[in-house]
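Next up: a single chain in structure tokens, the form predicted on its own.
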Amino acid sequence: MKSLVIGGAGFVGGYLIKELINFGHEVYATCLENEKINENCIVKTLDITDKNAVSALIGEISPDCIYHLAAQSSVSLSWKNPQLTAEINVIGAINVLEAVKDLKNTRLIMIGSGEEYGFIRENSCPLKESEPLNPGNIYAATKACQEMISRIYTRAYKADIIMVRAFNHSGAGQSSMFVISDFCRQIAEIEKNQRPPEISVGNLSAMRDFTDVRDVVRAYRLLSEKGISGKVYNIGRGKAVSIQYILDTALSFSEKNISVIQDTKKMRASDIPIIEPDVSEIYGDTGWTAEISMEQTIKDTLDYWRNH
């Protein structure tokens, strides 16, 4: 199978490329001019906001499956730069949809986010894919818009598109803009005496579903093989835990005596108390379920920062 990973230089991209290569795919991957992809694949430079470039590249490669990962994926950054977030997440996705709408033998995996559910109704967790979307931040709104437009292209052009709502995923190599990596980086720096023995945190009461990135990319591959065109799939562990639990687990892997300091700068302008998915649809259609424990993910992430 010939696969194209759009946004291959990102955190998830490297893991997905490895997953696809391990299963015998011929892999093409895109990145920006100032980015680098170290995996053993065919690398192409692409700016997804350039409609003509997107169309030309997809036409040239004619892939069996496209995984659209390229995105501005930080919630905090989306508050600071909503224009950039919309340009990349909405306009970029439209450019990809335009390029594939008339291709009959290409499947598109459009990656969205569990953040799309937003301000959820009371007692609605675990969230089914039929739950109304009510985004609570700029990033989530752009991803919900991306999904709605993808649905339109599926109906209007009979395009082979699978839409994903991926919940929080973490692992070694993730940017410290994200909570597990942030905690682990701070702990590693404390252990090396590069900062005082104090860890800076935001809202610890919020509950989120976390999955190892290696499990997530396996889900993407299985959806390319067994997913049903036009469907939306939640991807997550199916069990939310508090950020306090994440912090406590990370601290348990260190012998240092570390104080916890709440930083108002890490508090979001709007935060949803709990987000937890129902993952029965992807399990039913592909047999996928999360296999790597959260504790293993945190330990691997901490070990990564200890070595970097």
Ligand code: A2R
The other form holds:
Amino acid sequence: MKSLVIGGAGFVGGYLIKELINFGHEVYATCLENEKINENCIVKTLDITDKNAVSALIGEISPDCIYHLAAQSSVSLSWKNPQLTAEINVIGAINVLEAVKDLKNTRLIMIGSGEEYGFIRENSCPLKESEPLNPGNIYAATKACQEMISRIYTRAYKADIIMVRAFNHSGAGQSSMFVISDFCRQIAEIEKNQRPPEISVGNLSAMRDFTDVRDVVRAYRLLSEKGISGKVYNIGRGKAVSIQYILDTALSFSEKNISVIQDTKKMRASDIPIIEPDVSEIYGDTGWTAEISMEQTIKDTLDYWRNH
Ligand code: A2R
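Coords for the form predicted together with this ligand, given the form predicted on its own:
Now the complete complex, all chains and molecules, led by this one.
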């Protein structure tokens, strides 16, 4: 099985490449000129906004499956630079779709986000894939757009595409812009006496669904093998927990006496109380379900920051 990971230098990319190599795939992966991929695969340089380069590379490799991870994935940067976000997440995705539309033997796994649901209706959790999308930020809107255009390619060209809405995922190596990594980094810095014994937090009552990145990439591989062409799949644990629970768990792994400080800058005006996906579609079609506990993910992320 020949697999191509587009956007292989990001947080998820390294884990996905490892997963595919472990399952005997011949793996190609792309990164930008200034990035590096440390895994044992064939690395190609690719900017997905370069239409001709995208089609030349996909034509040259002729992969059985493409995992499209490349994105401008920061919500805050999407507010500051919506043009760039749309250029990468929408035009870049169209460049990939154009390159695969006539390939009969290539499956494309198009990675979107649970953020696409946005401002959800009251009592709509767990969110089914049929729930209307109502994105609340530019990043989410571009991902919803990527998905809508992908769906058009499945209908118009019968292209073999699977669309994914991945909910929060975490693990060692994730940027500390994300909550689990943020808490773990602060605790590790306190343990190393690099900051006072105070952890700064935002809204602790919000409930969100978190999955270990190793489980997420296993879901992507299983979708390449068993997913149904043209379908959209939620990927998540299917069980939201409060941010308070994450904080308490992370703190319980430390010997230090740490006080909790609410930071108003970390509070969002319109925090939705609970966001939780229904994951029965992916379970029904592939048998996938999250296996790694939240506690393990938090522990591994804390150990990562202790060693970095
Ligand atoms: O922004 P950078 O320099 O970190 O590079 C990111 C890369 N990327 C691009 N690749 C090719 N052509 C471009 N024009 C371009 N712009 C950005 O895609 C980064 O190396 C990779 C995406 O990785 P992360 O930002 O770490 O996202 P993560 O957590 O691996 O998520 C994978 C996918 C994304 O589509 C998310 O939107 C979705 O899962 O949730």
